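The chain below stands alone and is given in structure tokens; this is the form predicted on its own.
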Amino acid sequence: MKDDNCIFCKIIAGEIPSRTIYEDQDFKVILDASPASKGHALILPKEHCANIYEISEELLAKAAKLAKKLAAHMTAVLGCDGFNLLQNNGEVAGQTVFHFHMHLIPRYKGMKNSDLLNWTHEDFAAEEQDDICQKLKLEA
């Protein structure tokens, strides 16, 4: 299913020209246009879902699947030091583009970007935590 207001299902159409760097049946795999980094990459599914709530399971897995081929594809042929996987969900989380996708973020020492993903740490009393732990407890 296609959103015609969408950015990304446009490019996926054809609509908007990429650097495509893997396509199939479920997935167009294109260079970001802002990079973070050489060889900045997202996954998009071309099934179109605004985020991870509303994607399917099964399209949710193959897309996990890819990220793992394409890092590893990458990490040999850029040679970067490390590799971030980021999917962000929500305009508060840093979701800009309302159509699930997936960052492959290669990173590499000295970079200027180092601290893309750096984040200070909060502090939680003990109770606190352990509040937050049964309420998040969930059943296998």
Given for the second form:
Amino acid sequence: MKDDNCIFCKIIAGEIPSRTIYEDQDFKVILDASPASKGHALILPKEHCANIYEISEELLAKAAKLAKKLAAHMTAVLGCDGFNLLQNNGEVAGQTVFHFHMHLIPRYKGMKNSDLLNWTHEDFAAEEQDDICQKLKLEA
Ligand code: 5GP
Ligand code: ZN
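Right, the form predicted on its own is done, so what does the form predicted together with guanosine-5'-monophosphate look like?
What follows is the entire complex, opening with the chain shown before.
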């Protein structure tokens, strides 16, 4: 299903050009137009879904399998030293395009954005951590 106002749907439909590195019936994988590192790519499901809350478990599982395959392939081709998989949901979490995507970010020793994803930790009292832990418990 295509959303006419969605830039990634337009890329998937070929209405907006992109540098495509992989395509199958479920996904298109393109180079990010504003890359954080050499080879930074995006896995786009062809079906429009805004985020982790909307994507089906089945499609997400396929995206994870594809991420594994591409991480190995990209690392072999690029010779990168590490790899980040990143997936943002909601504006407050840094999402700017509201069509689910997974960032594939090759990491290199000494790269320009070496502090990418570096955050300082927040302090929570032990009781608060206990409380959060209690609230988050989920039966397997
Ligand atoms: P988000 O911040 O939503 O997790 O990531 C959106 C990503 O899409 C950004 O890294 C941004 O550079 C990339 N992007 C936005 N518009 C385009 C586009 O038209 N073409 C390509 N290739 N990437 C785009
Ligand atoms: Zn879309």
